[in-house]
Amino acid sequence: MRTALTDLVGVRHPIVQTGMGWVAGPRLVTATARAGALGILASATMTPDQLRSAVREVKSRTDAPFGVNLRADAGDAPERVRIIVEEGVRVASFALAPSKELIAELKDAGVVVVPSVGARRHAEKVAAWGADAVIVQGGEGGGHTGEVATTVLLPQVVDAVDIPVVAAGGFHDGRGLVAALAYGAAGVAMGTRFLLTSDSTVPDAVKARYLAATAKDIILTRAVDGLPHRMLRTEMVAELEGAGRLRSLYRALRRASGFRRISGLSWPAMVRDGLAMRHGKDLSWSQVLLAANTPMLLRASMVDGRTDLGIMASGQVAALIEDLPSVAELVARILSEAETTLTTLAAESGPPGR
């Protein structure tokens, strides 16, 4: 299936796997790569050793394109930056708008530039700037998301930017595919489908609870820093939509201390961090400390199993997904999917005149 995302990325199908925190490693994006779609390694949780790390074990792995996540507002996004050109990574991914001017340095070295965004302005915006594609995300997508959903969302970035559009948020399948390519999309952008496979490294215990989740499961908050994020209904999350801002407080620096001895910021840094990722809310203290550690609550279950302790993000196909494939098998059964419904939708509408 041939499309402009495709021949601008050299991929085989277009299908992208999102950069998730702690879940997308060397081992799904390989995965991902060799299934002829483009995997792309979450950075943010990573120190620049690592990342370098994951990237040589990727290439080592499989020689398909693939790409990096990372954030633009990080104070070491010029050092991660210099990493993707020099190991020569293909696509440079962005969960906020990069600066025209970091566009311009990637493109300068020859990689490819997707922003994500969830607006037509910000695709615009990017766009203008000389980014190479966006990524949309739609509501209905997981972790940091807007309220506007796919169907409203999509369309509007479509008819406004002449670059391939990615559609994010509420796909899953073979169906969700031939949808987004209606729309004009160039081809669609999941976490949640990849995250439950038998290739993420996510903890069996934790992909249980996602297969059992039903959509009112699924929740839209602002409880862990301010900004809505659409995650399932933990332990935790309750405990954060119920607590006053004292405890709050007390519960986020706890946990901001825990993440800057593994990630080894300073609390400067970390303040800052948080500080910029409020992108003009007004936060609490312990919404911007959480904003800053909220890699850390990530971790505690997609890395160490605990429900109880962290949160997990999700878009809301988690309700309709049932089962734990292979990325192979998975790749293989949209695009048999997708076939099919286009054959059926070509049967149903006969020949002209009808």
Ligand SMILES: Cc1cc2nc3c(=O)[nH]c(=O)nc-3n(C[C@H](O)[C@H](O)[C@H](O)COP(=O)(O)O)c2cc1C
The other form holds:
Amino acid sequence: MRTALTDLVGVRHPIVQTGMGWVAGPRLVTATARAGALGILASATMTPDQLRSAVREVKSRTDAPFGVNLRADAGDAPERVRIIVEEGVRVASFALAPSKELIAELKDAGVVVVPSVGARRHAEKVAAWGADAVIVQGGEGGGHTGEVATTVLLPQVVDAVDIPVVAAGGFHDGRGLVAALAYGAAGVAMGTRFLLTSDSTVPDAVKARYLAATAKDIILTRAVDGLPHRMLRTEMVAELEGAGRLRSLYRALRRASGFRRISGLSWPAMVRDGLAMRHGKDLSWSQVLLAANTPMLLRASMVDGRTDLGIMASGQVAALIEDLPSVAELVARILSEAETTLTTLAAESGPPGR
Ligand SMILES: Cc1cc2nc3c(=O)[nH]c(=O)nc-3n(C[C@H](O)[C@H](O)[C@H](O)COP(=O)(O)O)c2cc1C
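Follow the form predicted on its own with the form predicted together with this ligand, if you could.
What follows is the whole complex; the chain from before opens it.
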């Protein structure tokens, strides 16, 4: 299936595996690249050295193109951009809109720049600054997300910009791919669906929690770090949502002191990071502490399998997912479903002139 996305990036299929902290590592990205789709390494939860070795690991296992996701607002973003350029990574993906200068630097080096956006005005802004394509994520998507549904946001962005638009938020199968193409998208990007594959390194106990989730178990909450964040509703999340300010602060302090031992963050560094993540919002002190610890909260579940301690970011689509195929099986299945859907649609509408 050839689209503006496959032409731009040089992959065989218009399918993207998004950068998910602690989840999208070399193993998942290599499997995706080998399957002919675009895999994106999540670098926000890696040190620059870890990023360089993860990139080299993928390059040593496949010649296919892949990408790196990074935070444009990270203090060490320039260093990460240098690694991307030096290592010849094909695509740079951003969680927050990158600056005009950063886009220019990457493009000058031949890197394809694909920011993720959750609103039309952000898509217009990055398109004007020279982004090559955008991933537009509707509110049903996992992790930090907006409130506008994919079915509303996607056509809005497709109509607003001239660059290829990749649809994200709520996709898992071939029908979804065809629907996205019908809206004018150049492909689909999926997080939760790729997390739930046998190639993802997420512990089995955590995958089982996702597979068991119904739509009602996947909520959008600001209780963790003040930003709308879609995740599985666990006891911890329910506790955070229900607790008063004083109780939340006590719990956040207890958690933060536990995570401090793992992350090595000093208390002043934790408060500084948390305050930096406020982005002008009115956060309680417990949210400031949890914001600084969000990467560690995600790590506790995605790496250590602690479903009681960690947060499990998830798209609503987890409610529809029931199996753990390999990435190769998943991509082949999506393409064959898409073909069947297209054939059925063509047969139902009949030959022209009938
Ligand atoms: C566990 C998890 C971790 C995520 N981490 C990141 C991240 O580090 N950076 C980012 O830009 N998006 C992150 N996201 C969002 C995804 O990249 C993607 O946009 C989203 O999952 C798409 O929606 P879907 O889950 O319905 O497919 C994360 C999502 C999940 C489920």
